[in-house]
Structures are given as C-alpha cells and as structure tokens.
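One chain comes next, on its own, written as structure tokens: the form predicted alone.
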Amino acid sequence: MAVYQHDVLIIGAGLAGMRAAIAAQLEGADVAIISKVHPVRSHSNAAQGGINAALGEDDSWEEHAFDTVKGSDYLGDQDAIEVLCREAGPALIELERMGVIFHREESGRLGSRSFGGASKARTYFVGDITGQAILHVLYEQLIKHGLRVYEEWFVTDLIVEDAVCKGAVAMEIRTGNVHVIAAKSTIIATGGLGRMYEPSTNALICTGDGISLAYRIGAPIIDMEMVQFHPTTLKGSGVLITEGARSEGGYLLNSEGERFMSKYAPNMMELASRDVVSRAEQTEINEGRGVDGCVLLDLRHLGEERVRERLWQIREIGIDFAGVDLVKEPIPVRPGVHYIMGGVKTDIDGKTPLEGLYAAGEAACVSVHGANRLGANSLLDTVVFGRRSGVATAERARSVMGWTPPSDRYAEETKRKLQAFLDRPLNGDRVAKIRLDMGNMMSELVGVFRTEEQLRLAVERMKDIRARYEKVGVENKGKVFNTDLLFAIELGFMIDCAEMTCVSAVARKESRGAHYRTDFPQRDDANFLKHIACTYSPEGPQLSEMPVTITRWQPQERKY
C-alpha cells in the first residue's frame, strides 16, 4: 500500500479525461490519469457522427448556439451554450492539427454534414468513427507529454477533508491492491450511466461511477431525468447506428413503407432533434405500424459507394449483429438508451460547488445540452471543457497553500468495506441478475413515455433492488482480477444513479426534451423551467431547484 500524489488526478481516460490532462501538462502541472480500462477503450472510442463547429462562411457561433438552446428545450444554460459555440472552431482545428484527419471535400476544405436539429452543416466527421480517431490522436499526444497513466486501477471512493476533496482511493485490478492517491484538485470524467438501462447503445464500463462517486461525497447532481433515447440502435443488441446514415440521406419508414416522420417533423422530417424523432418512432411502434418492435432505416438509395466511404463501420455492424447489409435492404432500428444530459453540477471551468472537486464529459452537467443534446455536441463538450477544466485543475494547484495530503487511513477504511463484501454469504442472488432486473425495469417504466403510476412504480422496486443488492454476495473470493468484486462495485454506482433518475422524473411533472410525460404533456415554464437537483442522504436522494440561466433567447415554442 502505497500514498501516491499529485497535483491534478483525473478519474477516466476518454476524451474530456484526456483532455483535461493534456491541458493541465501544458500548464505545468503534476497531472496523472486512472482509468479502469485502457485508455483507448474508453467508451468515446464509440462516438461516430462527428463534431459540432460553426466554421462555414454561411454560418456561426450564434446560430449553433441558438440550435443547441432550442434543442435543450431550453433548459440548458445558455452561458455555458455561448462557452460551447463560441470556442468549438479553436477546438476542432487544434484536433486537426495534432493528427485528426477530418474528412475533406474535392476542393479541399473540411467536409461536413447534417445533423438532426441544426439549422447548417457543422458537423465534421471522419466516416463513422470520428471519435475512435479522436480518441486515438489525443491517446498519442498523452504519451508524447509522458502523462503518468495509473492503467486498469478502479477507484472506489473519492476522499473528502474539511470539505475540500484530495484525491481518490483505489485498487489495482491486477493485484487488487488498495491505495491512495492524492491530489489537490480530482476531475470526474468517467462518462456516462447506459447500462443503467438495458439494452444500451454504451460499453459495459459504463456505469455511472463518477456520478456516484460525486453524490456519496455531497455534490449536487441535477438533470437526471433527462435521459436520452437515440433513434436509431439496432434490433435486438442495441447497438448504435449512427445519425449520419439519416444527415447522408437515410429515410424512416414504417410498416406501410411511409415516411412517417412527415406526420411528426414536416420541416425536418428525419433530421429533428433526437427526442422528437424517438417518440415517433415509439408512436408508430406502439400504434401497430412498427416492424417486429421495429421500423426500418433505409439506405439503399444511397448507393454502395457512398456507404463504403462514409457509412462503412454501421454497415458491417448491420451484417455482424443483425445479418442486414444496409445496402440491399433496409435496417431495423428502435429508440435506445444513448445518453444522460444530467450529471455532476458544474461551472464553465468544470468546477463544482465542492472545493477541489471538477467533472467534465457526460459525467458533468455544466448544462450545455439540457432536456436533450443534439448530435454531435457531445464530443464538442468533451474537449471545450474537458481543456477548460484541465486549465483551471492547474491553476488551482498553483494557488493552493499549505496544502496536506490525506493519510493511508482511507485506504484501510476501503478494504475493510471490501472485505465485508467478500465475506458476505451467497444467498442464490447474483449482481448480474440485479443489474439485469433494474435495467429491464428502467426501460419498461423510466422509457420514452412516461406516466406518474410508472414513475413511483420504478421508484419502488428500486427500494427492492437496493435491498437485494445489501444481501448479495459475490463468488470469487480472491484479489487479482476479481471482475465479480468490480461489478458488484459498478452496480453500487448504478443503483444510486437510477434512483435519482426515478426520483427526478417524478417531481417533473410537465414534458421536456427527452422527458415526456403522457400525463403532462405540456412544457410548463411558469413551473418547470428549472434544473432538479438531487444530494445525497442516507434516506435517498434529497432534491432541490437551481435556476436556469438565460442570456439572449427566451423560451419559445419549438418546432422542427
């Protein structure tokens, strides 16, 4: 056991961690990254539209930042939104220019595409991988600043003294050894929450941990309700299809061949926001015209050409998981879990209202997407405040005197925790069943449509999942590599996110971007225009209202 220590500790390696750690290096920082998995299997790596930036001549940052407040219905805070538009430009050419081979026209220029709920073609792409390359280009420059990479380790707690945070406890899953490591500032960029739900279009490791790990420390975490349900994931495994086969020209059809979203988004059409085109396919599924649960993604008009050059990865996923080619027939698609708007409460430079502690990436809400992000806004949000929070980790470290750091105790106080787990009897229960029972129960009552009877219906058996989950025990008793250990960890975090999200969506009572309530229909502004925030007790999620910020556009009816 060992105390290791510097001056910026970043939990999760994606690319807001990255980011960040890169930024803080840059600003003469001690900076170290810990992630549970190798960094280039972090969950960015699935991210494959592309990225947000007004730099069309016909375009700017006004009109991106007026699509994204429409987008959020909203309930984003429009600081935050200017933040975001205004410095996407500088971000996306300095990704270029570290190695980022964004896709460019026959003159030469960078090549974008449409995305659902924008009013240009901003989003800049490299096929349908554009955050594996991103991922990839940003992992070389860690190791070209000779980042220190804590590499499969797994942090279990996050470490609090006179209300500052100082770091973090973790294990090394290889030995299952415990330490501390300690910092002067702690970035939460672990990513989202999917697995929460089942099935998913997120990687297994997501699992809500920095979320967790914030909230059991006190920090406010708001906007759970808003979960969002990506349009197009494929039957049966969930897996994402891109927005960019629908921004290349890919229709939606339903059982009788029609283009229904004329029906929902006349303007639009396929390209509206992601939670108008969601609820209309749910609409049409639920109202007898889906195909086996499903409507159809159509691309064959596209021709096969087009598809190898920018569609290439989706098709093979459509003939690996489904035994569709695209190409030749269409694809079936339903509404999936993809994202969660809400997170760990942030200002523009990642910090939180706990000293010490900062979050960027989907783990954070520094509000920029609200009721409902728009495609390709989320790796734009990785890497503005991703850097924005790595610069302010480092000044901080600068300024910060007489700084102790925290003891091994903390350390002793984790393994006593994890031995208790391991000691605990099998009962015939087992994690992977929980885990599988709560996210079949999240997407059948906390789904698309939602109702107050569903709400608190969820609310209870999260009682009874939580129940289950202080009894079961885990079967592998040893310490290296105890996956059984880390996953009855992983659904700890989970269990916490899920409740905040059934609480939050009870107390909303109107419906808002991805949150539609079929009781409440409605947007209420005079109500509801408002972030639910939620603090941790040991009663359960207490909530609380912060306001939303409004600079220049105000509320108004919206429309696609």
Given for the second form:
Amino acid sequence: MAVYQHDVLIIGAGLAGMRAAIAAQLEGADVAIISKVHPVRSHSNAAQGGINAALGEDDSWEEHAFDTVKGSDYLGDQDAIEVLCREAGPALIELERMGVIFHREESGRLGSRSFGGASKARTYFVGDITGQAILHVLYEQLIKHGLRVYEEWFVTDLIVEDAVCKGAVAMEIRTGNVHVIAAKSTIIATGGLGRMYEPSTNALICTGDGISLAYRIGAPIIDMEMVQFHPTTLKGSGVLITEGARSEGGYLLNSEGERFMSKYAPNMMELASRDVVSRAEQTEINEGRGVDGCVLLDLRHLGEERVRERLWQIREIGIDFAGVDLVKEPIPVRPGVHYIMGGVKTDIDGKTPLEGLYAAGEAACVSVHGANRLGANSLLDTVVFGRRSGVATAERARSVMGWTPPSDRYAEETKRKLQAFLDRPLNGDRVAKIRLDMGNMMSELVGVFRTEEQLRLAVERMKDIRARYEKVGVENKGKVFNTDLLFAIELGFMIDCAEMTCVSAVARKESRGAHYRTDFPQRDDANFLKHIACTYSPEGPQLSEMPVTITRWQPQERKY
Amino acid sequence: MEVKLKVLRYDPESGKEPEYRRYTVDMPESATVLDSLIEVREFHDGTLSLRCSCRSAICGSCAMRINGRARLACKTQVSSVAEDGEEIVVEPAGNMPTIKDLVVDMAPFWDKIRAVKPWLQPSGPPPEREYLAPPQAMIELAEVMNCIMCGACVSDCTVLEVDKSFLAPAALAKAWRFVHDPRDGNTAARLRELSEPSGIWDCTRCNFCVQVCPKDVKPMDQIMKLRAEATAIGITNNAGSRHTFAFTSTVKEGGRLNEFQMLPRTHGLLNIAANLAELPGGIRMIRAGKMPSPFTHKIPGAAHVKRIFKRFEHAKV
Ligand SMILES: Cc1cc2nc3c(=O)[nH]c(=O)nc-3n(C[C@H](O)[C@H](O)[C@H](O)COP(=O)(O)OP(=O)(O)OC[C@H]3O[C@@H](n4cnc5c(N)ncnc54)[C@H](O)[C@@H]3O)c2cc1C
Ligand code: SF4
Ligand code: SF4
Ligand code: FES
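Could you present the same protein in the form predicted in complex with its partner chain, rather than the form predicted alone shown above?
To see the whole picture, the full complex is given below, headed by that same chain.
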C-alpha cells in the first residue's frame, strides 16, 4: 500500500496548481501539491505584463471573448473562451482580496493598461512584476490554509490502472528516494516546455514534464504545433522584455530608424497580435533591415519617471543582461520562443478524456488560446481553470466509489528506469549536448516561418536525437540532489513534446496564428478549422482530429 | 574569455569535509557567474549541484556567496567580480545548513516567513468589488513585494550568525508588507508580536541585508519603519524599545549617554534575572575601562541638549 495518499494530487505549484489546491481544499478535499521547485520559484513568477479582465465600465466580457477568439485565429474553443472571459472579473477581484497589490488609479480603484490584440485597456498589473506578485500572494494563501506541499519532489511517472489515473511516482530530490503518491484525482499543472527550443524566454525548469507524462499514459495532446514566439526577447540570453513596454508606448524600429509596424498592422501598430509582430520583425531582419539579427525597442521617449513606476524590472534586466539602459538607448530585441498554446486536452472543468486525470495552466489545452495567445490571457487561464479543476477534482473525490490505491511496485519500476541512466557509461555524448542540439534544430527548422521541407527534416532529426538519448548516461551517480539525473529525465519529456510539435506542424498545411507556413500562406478553414491531436504509440505520436467549438463568432479574416 | 572558478564542494554521501575544487571554462564576455557554473555542470563536472531556474533574477533560486558575499549568481556578471580574470570564489549561502555543494537547506528561512503570518488579514466583510486603496500606498508596497525570497540577506545577516532565533531580514521585510497594507486589519497585533524577543528590536543595524539584497528591498529600512510604527502606537513594553527610550532619556537628562542606567531601564529595575544575566558583560566592560562611573556628571552643554530635544518634540506635534 502506498504510504502517501490523497483525494487530490496536484503536480505543479505555479499559479494554476496553487489556485487549484486552494479551491479543492475549500471544497473539503484532502489535497497535496507536489513540485520540483519551491512554489515561489515556479515560472509563473516571470510573468511581467499583467492579467486580463473586462472590468471597465466601457468594456464587456463579450468584447474580451471576441478579441480572444480573433487572437486565436478562430482555433480557440468558444465555449471555453466564454467561461474564461465571464469568470475573469470575479477571478481578478478575488486575487485582489487575497492581497495582490494591483496598480491603482487616483480614485483608489484598479487601473489597467492596454495589451496586444485587445480592443480595450483591460490588463491589470503590478508594475512589471505581476506574475511574481500574484504567485507570492497565492503562496501566502497556501500557508494560511495549511496546504501540504511535497517540495522539491520530482514526478517521473503517472500511474494508470484499468484506464484510470491513480496518482504519480516521484523522486525526493534531496534524498533520491522514490515514492508512490496515490490519488483519486491528479491535476497536471506543470507549466510550459519552452526549453525544448534554444534560446527561450522560459526558465530552465520549463521542460514540458506534465504534457509528456500525460501523453505517456494515453491522454490526447492537442495543438502542439502552436508555439508562440514573443516579439521582444533580449538579444543574447533571450530573457523577456514585457509587452508592457510596448503598451506603455514603446516603438519598434528597424536599422533605418523606421517604425516598421506601420507596414504590417497600420491600425494596431506595435500592439498587434504577437504572431503578427513577430513575423513583421523576422521579415525586417531577413530582408536586411535588422541590427545584428535584432530590431530595436525604443522607450526613451517615455521618460525616466514612468519607467521607474511601471517598468523598473525590465530596466534592470536590460542593464544586467545586455548592458543597455533603456532610458538612454533602444534595446535590441528579436522574436523568441515563449509559450505553448497546445497541451493536455481538457474540458472546461480541467477534465481530460482519461478518468482521474485533470490538467490546468500552460500544460493544459482547454483550448482558449487556439493558434495564438493574447498577452495577459495566460495568467487568467491559470487562475480560472485552476480553480475550476480544483472544484471538479474535489467533487470527484466525494463521488468516486470502490477506489483501490495502486501498489508500491510502480516505485520499483521507476527505480529501475533511473538506475539504467546511472549504469550507462558516459560515452562521449552528454544530456546537455543533446538538449542544445535539439533546441538549436527546433529554432532553425520549426520557427516563426515554416516549410514542408524544413518540418520533414525536423521530424528526421528528432529520430537521431531520440536514438542518442536512449544511449546517454549521467555522470553523477549519487543520491543527494542529483540534478544530473533529473536533467536526463527532463530531456526525455522534452523529446516527446518536440516530436509532437514537429509532426503536428507537418500535418497542418495552412497558416493560422503562430503557425506560419510559407508554402501555405493562407488560412484554410475548409480543411483545417480543427485541432490536431497526438496520442502515444511506441512508434511515435499518432495523429487524429478534434472539432473546434464555435458558439457565436463565425470565422472572419483576421486584420489588425 | 577564460573564467576561473574555485567552488566549495560538499557531498554528504562521501563522508568527506567540504573542499574547494577549481574549474576553468571558456565563456562569452557577457557571461554571468551562473552561466559559468552551468557550463561546468553540463560539460565538465556533472556532479556539481546548485539551484537555478529563471536566469533573470526573479525566481530567487541562485543566491550563493561569491567572493565572500551573498549574491544571485545569475545577476552577477563575471566581469564585475573578476575584472582581470582573477579566480572567483563560489560558496553556498551562509546561515543555512548545506545539503550538497551550493544547495542549502532553506527550511529555517521558510519557517520564519510562516512565523510572521504572511497573509492579508482584513477586518470586516469584504467590499462588493476591490478594496479601494491609495495608488501611492500600493507603489510603496511594491518595494517590498519585489522580494524574491532568495535568502541573500539571511545568508549575510550578522545577528543571525550568533542567534538562530532571530526572525531575520526577509521575514521582517515581509511583515512590513502587511503592516503597511491599508487593507490589513491586524496591524496592532502584528506589531505586538514583532516586538517580542527575536523580532524587530534584535537587529543591530549592520546594514548588510541592504547591501546584499539583489532586488533593493532594503530589509533593514523596513525593520526601522516597523520599530517606528510599533512605538507610535504605544508598543513600548519590551526590551528593545525600552532600550531606545532609555538611550534618549538619559541623553536628554544629562546631555550624554549614561550606560550604567541603560540596563535597569531596559529590563526594568525589578527584573533582577535579566539584569544579572547581563552582569558578566557589564563587569567585563568595567574591567576594560569602558564603563563610565555610575555617577556621571552632566556635560557642560546639557541644557542645550535639552533644548534640542524640546524643539524636536515640539516640531513633531
Ligand atoms: C517571461 C514570461 C513572461 C510572461 N508574462 C505573462 C504575462 O504578462 N501575462 C500572462 O498572462 N502570461 C504571461 N506569461 C505566461 C505565463 O506566465 C505562464 O503561462 C503561466 O504562468 C504558467 O503557469 P502554470 O501554473 O501553468 O505553470 P508554472 O508557473 O510554470 O508552474 C509549473 C509548476 O510545475 C512544477 N513541475 C513541473 N514539472 C514537474 C515535475 N516533473 N514534477 C514536479 N513538479 C513539476 C514546477 O515546479 C512548477 O511549480 C509569461 C511567460 C513567460 C515565460
Ligand atoms: S541590518 Fe539587521 S536584519 Fe539586516 S543584516 Fe544587519 S542585523 Fe540583520
Ligand atoms: S529581501 Fe532581498 S535579499 Fe532578502 S530574500 Fe528578499 S530579495 Fe532576497
Ligand atoms: S536563477 Fe532565478 S534568481 Fe537566479
């Protein structure tokens, strides 16, 4: 019998995981969170710009929903988008009441800024540390509610018996011990997978673990070709410069000093949707009007005062990581991998087609972002669907009958798998080398602009990568804090995800949102207004189709 | 650029004491100490353990001692600590037990964060929508919300070195965040608890936490604000604030500090146990000739000092 057992096990302590945990506990369930890093180290802390909600008097949830549908290039499921936008207001007010110190207007009410792809100023923020400010407040609530956290435990496998997910196997990083944690419901809230590209705005821990874990036990994964490239990532390290910089009035300039967005999106200019701005930048760079592989983000005209009040962190980032003070000089930026719209397929309550398995946050695909996520809709996604999945799992804990926990033998299987890495000799290749090769290949072949030829090549290259991975060993043989071993397992997760991205991208022979095929430059609703789903097979991902839900907004041409 | 690192390694499984190991890696000019350590870990020595994630000074994972001082490795450019290619000494953060290499056990850190009851405690029922709050108050709170819980301040706090029970800078700065939040309804109780032993009065104002904080949270300044707030609402019945009052009142009376009267005024004349506990220190001070006679004379300008006090007190009202 498993030593650790709960009604609800939540994998991940980012915004989605913590919000789910609080909801499930308030509904009376016995809840535990498991996270490979301390909760406040989760990548949600990096979100700078803000969180959307149609709270303004001149705004409505319908307008927010329409902007989101349009932003998604009509691939988002409209029933889910309706839920997202309807619940946005209450979700935001709730965060405020928990203690988030959102920016205020003189009247003392919440103040907002406008973000890309939005028709109204509905992005609420805390300077440029919004994610951190919300994440820390949710952690405060975790303390308040006395929630159990398995901190620095790393999930290596999910357990499935008779097509029901029954919890997870995890390694305690500090001791190297492996445990089974049984649960009536398991929520994947493991965040994104940006590290499968090189470079990326994502933290080193964003390795697609949960998406791969769910895939391996048979859950469908959808929209994996939809990878978002953020228009403003810093030259070199690829650290993010928030969209807030443009919404505060920043300009994008090419080598000729021209505000080139006037050619690509004359109405919205720098605040067009992310895919549009990223392609515009890449076109300028490709056509020789870039500066050293970048374009310039100019904020000098905002003045030091405004920067100090609203963009203090990115000023610091510019100085620390590129030696540029944005008050005095424009910053070199370029499109960089940022977010995965796709993920584990769920319904509006976080439920996946596999019984007992739920997902929320960036790892999930409800799908509200479709082919392109609007800025500041992701934090909203984490809290709205985090809460809903928490409630749904608590409900399941109450109703499930005749549930038997899994045995401890799953821990033995995992131990054997881990031992195999330790037993293999270090024959020249290294986990880090394979990861870098894969990341560079993905950036080169599965980037902002894609072609059939490149994508097929990428599929082939992934086979080599996997073959190398299956022979790789790790150098550290110890048990205590063996990060070397951890990275080896994470690489396996990333390889699964990258394979899914490559084959889905080949299959989508059209251009929609973030997925732009130079060989098929038009959107093709007749053949591709549908989700592409991947399911596991030993030979690689098997593809199928899933319908897109349309409620009230028929597809139109998308112009900014 | 060649980067030379001297890293303090410790592996509890080896049974060996911690020892330094040297590495040389080739890095681009703009590399940070973290980039260099990752290069070591990925391509030279996979047994090296450290925590890091965001690479952009926001996750708080990578605080460690670099050339003897707590810093975030990801925010520290190699060129800023080794201008001419000198060796960079990298050690785990201080004041916390080492688990392995550069990884420390932060459990004591989080215990203290929990001890200040770090969640908003509004009084009364919530409003219909958001709480109304002055914009300036929120901007002021942002200074403290900037804290990424990296523990650099705790690593280098001088009081914590001798007294493990001290709540320490990060938790106290966090406490300020609630005391100063116009939405919180529990200010007085919070301040009372913070004024207990191991709290705000134990800081010696060495300023180290302010110097090492990578996010400019200025923990010591927040502690001083807490002291002022506590005093302002009359929480003065504790050793720390009595010490402060004793300090000012002896100066006010005699124009100079009367150290002999400090102890009884701090602990209360009848608290014999506490006064006796300080006796050995006092005796050492007398022996070393550092304790002035109990019968200090007023300094010649005492009347003038009193006038200064008067004026100041007047100005305050
Ligand atoms: C630089 C940056 C800026 C952004 N800015 C914005 C913004 O302004 N507005 C917006 O809406 N969105 C923004 N986003 C997107 C948004 O931040 C993320 O999509 C969102 O925070 C994801 O939250 P999450 O809870 O799903 O996952 P995360 O916060 O990434 O948390 C994942 C959790 O899963 C745990 N975990 C993962 N794998 C395992 C495992 N194997 N075992 C155990 N635990 C595991 C991790 O420890 C972590 O706790 C930004 C993203 C980036 C990269
Ligand atoms: S100023 Fe106070 S809290 Fe800060 S390091 Fe010194 S003793 Fe510690
Ligand atoms: S106050 Fe500064 S040094 Fe201390 S934990 Fe917070 S960010 Fe780190
Ligand atoms: S790696 Fe996140 S703070 Fe340094």
